[in-house]
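Next up is one chain by itself, shown in structure tokens, the form predicted on its own.
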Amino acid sequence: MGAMAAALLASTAAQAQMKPEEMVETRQAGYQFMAWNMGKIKAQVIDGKEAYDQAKVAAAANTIAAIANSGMGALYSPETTTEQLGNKTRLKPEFFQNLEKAGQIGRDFSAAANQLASVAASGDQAAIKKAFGDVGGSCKSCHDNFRAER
């Protein structure tokens, strides 16, 4: 069985175990936790509002990478869009009409998160700033394409 088929089966199994509302809540919790960790990095490396602490920055970056690589794609199904759930979600139905693009954005996000974790371990603040921007850019790409405005 190919990797894509295995991923699809795993995704289908996860979807079968959760109600659409639970998928959305879990998905949103993951993104909120990543945003909180991005805020910790931003305060130390970008804004300078907090003293730089490499261990804390690395821990935040590792958390972001772990969530990005956790299989969150299983929390997306056609039953979890604004069309079905209204204001409980911001996922546009267009996501499922553009799965190739959505998948590429997701892979780019994971790669950017992994790079952030890697450079955070090095302590190179210039590299962390660049990688932080790349993660933010990948978030924006998904939001611009597939996130409904409120």
Given for the second form:
Number of protein chains: 2
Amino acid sequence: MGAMAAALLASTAAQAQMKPEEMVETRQAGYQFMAWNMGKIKAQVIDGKEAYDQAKVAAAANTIAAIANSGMGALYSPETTTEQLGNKTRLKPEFFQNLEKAGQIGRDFSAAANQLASVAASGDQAAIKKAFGDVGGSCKSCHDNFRAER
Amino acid sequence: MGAMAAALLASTAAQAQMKPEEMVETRQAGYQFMAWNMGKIKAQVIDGKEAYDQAKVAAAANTIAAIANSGMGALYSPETTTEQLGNKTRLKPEFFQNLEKAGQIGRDFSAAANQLASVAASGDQAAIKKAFGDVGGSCKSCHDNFRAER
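Next, give the form predicted together with another copy of the chain, keeping in mind that what was shown is the form predicted on its own.
After this comes the whole thing, all chains and molecules, with the earlier chain placed first.
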């Protein structure tokens, strides 16, 4: 087990007071709130369905980055997969057999979210599009690897 | 109607494509994720139940501030109260008869959250305690005024 995987498990242990269902609900809340903010950036910068408002896009990107950097790894424990919780979660047990890969995807996600926040602050819409795509790509990478179909 | 109240309603109109239930779920996700992060600061700085880790407290405070500044007013519309949605929400209809007050509480909340993020970055635990209390006070102010009992 590598350093990041060990750190992830240690972080998990520190949250032992949370019940598995609470961990699932809390991480789902984080993803749902990020999705709302991704949707705002998409509407304003990608699809052009809403007028571009730099302050709103920057606030949305800041929120995504802050949540991505909030230590969500602590909301993942081996007791919180589809194996134990059925359709309350879509987290495959495979996540915990591939902690190195999961950790790498998580770090890539944080880096992409930080980059999105950085370019959103600058207001360069071409750069925002690129960074938005990279964030979406890291979401998809985790989904493809570790999220169960519905 | 004052400028802030008008701005709140205009912002609400821009999110007209969201269904009332989606607005409720999304704002609840934001509050749940903030509560998780408030809990981490409480455990580390107020109750001392967990070792103080400046980076974690700063990340938690940053997340709370980013969510507070993310434009959650757009998730409030007059169709999303207990009157229409029963126990899916605790938002009293009175919120929309007191938009000036609601707006002021929202601005106070953002200011308190920004102050918490600022002192969390500095690592001054006494200042963090004070700012944490101010954030909690602004949460309570909204609950006392506009949240239905369960």
